[in-house]
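Only one chain is included here, represented as structure tokens and corresponding to the form predicted alone.
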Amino acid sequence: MTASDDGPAWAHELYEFLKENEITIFSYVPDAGHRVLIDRSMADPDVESIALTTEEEGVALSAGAHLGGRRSVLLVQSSGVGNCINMFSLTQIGRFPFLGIASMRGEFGEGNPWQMPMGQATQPVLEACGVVCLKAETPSDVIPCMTAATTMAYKSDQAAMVLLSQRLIGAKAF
């Protein structure tokens, strides 16, 4: 599949990868950077697509999914990572698998000054909270980063998040 009005090919490949790896719960706060994953999960009768009122609910939802024998992914924008900081302690104390994907802001070509602080702090904050970060800068990085993160989360019971760089997803006009 090529880039089109239906989104970039890498995003569709990412959705297929998640399904192949038994991810059946997609939690998110609406975000244009995750449009393909959100839209496809909403249209797919084989998965649950759960809109959150705030991002940290997705961390708790991941714990519940694990306890129920299911796999989940939290789709979050870098600015929403700040809302999850306290809940990431749950992943460390509970030692359950956590898989997330962050669409980055405040990086390459950012024109919105309000996105800069958390965009720059996202990776250091996640790492300070014990979350392994893998950054996808190009379309060819996406699946290898997701493969590594999925392995770390679901075979090593770690918290792992793939950061989709702003260079990859494109800078939004402000």
Contents of the next structure:
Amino acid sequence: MTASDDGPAWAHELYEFLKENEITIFSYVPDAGHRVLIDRSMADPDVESIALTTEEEGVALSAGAHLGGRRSVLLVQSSGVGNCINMFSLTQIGRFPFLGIASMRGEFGEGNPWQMPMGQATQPVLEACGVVCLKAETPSDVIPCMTAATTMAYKSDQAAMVLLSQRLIGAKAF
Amino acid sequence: MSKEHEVGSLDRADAVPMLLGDLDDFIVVTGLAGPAKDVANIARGKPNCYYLAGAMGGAVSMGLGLALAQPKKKVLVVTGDGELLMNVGALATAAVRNPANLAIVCVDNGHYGETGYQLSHTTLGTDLSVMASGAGIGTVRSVSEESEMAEASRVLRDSNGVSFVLLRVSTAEPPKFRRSLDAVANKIRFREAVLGEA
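To complete the pair, please output the form predicted in complex with its partner chain; the form predicted alone was given just before.
Let us now look at the entire complex, which starts with that chain.
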């Protein structure tokens, strides 16, 4: 699929990547930056598409899915990373695989001041919680970063998150 | 301690085993503190139970993830009023997906027992069974007496969607059984039992 009103090509490639890697539970708090993944997961009868009330639910859901032998991914906006902090104690102390994708706000070209504090804190907070961060700045970064993060999560039992920069997804205009 | 305030008269040491029945009917996730001790004391090392000892607010979500991964097994979440109040939105998430194999028990003693029996909101007027109904869970029971146990115990096993049982108990202490706090070892043991692999 090519870039169009249906969203950028890299987002569709990302969805295909996740399915090829047997990631079949998508949990998320709705976010424009993840529109393609969310919409496609909702339309796909082969995957679970779970809307959360807060992002930390998705961290615990991921660990539960692993207990039962199923792979999942958590889609969050950078602001939602702050909501996950204490729940990462579960992934860390239980050495649960965890794969997340954060769509960034509050960095490259942000026009809403309220997004700045958590956007700037996202990577330091994740790293303080033991989550390995990989940042995708361009479309060609996305699949290599996801490949690396998925390998670290599901082969090395790590928590890993790919950060999709505003440089990639486009700064929201206000 | 504020133990003069009681939301129930049942002693959890008797009431929890009576409500849950044979744990072999389930794979189990518990919230931290009292409910983990309640279940550990029944399970006595059985591998089909995973105990949180932190990650407060995560039990229902973890149970939902497990239920989605193991649709042929009945998943039982056993948690407490404080743990559930911390992430009560998880009830809405579970209700919306409504897996047929997810059952939730909240052992409500109206207090934060682990931190010195401070009053919780459920002593002060919050009703978690109403919140569960409001979240959209279709099968909700509130148990305050022994006579209500048998039907609630059946509901946990037979419901075709998410079920929620609020078990109102006194401030009697949970059992003292010492459970393993090694989250990795418990994970491996659980996965070996459920999946046949670590």
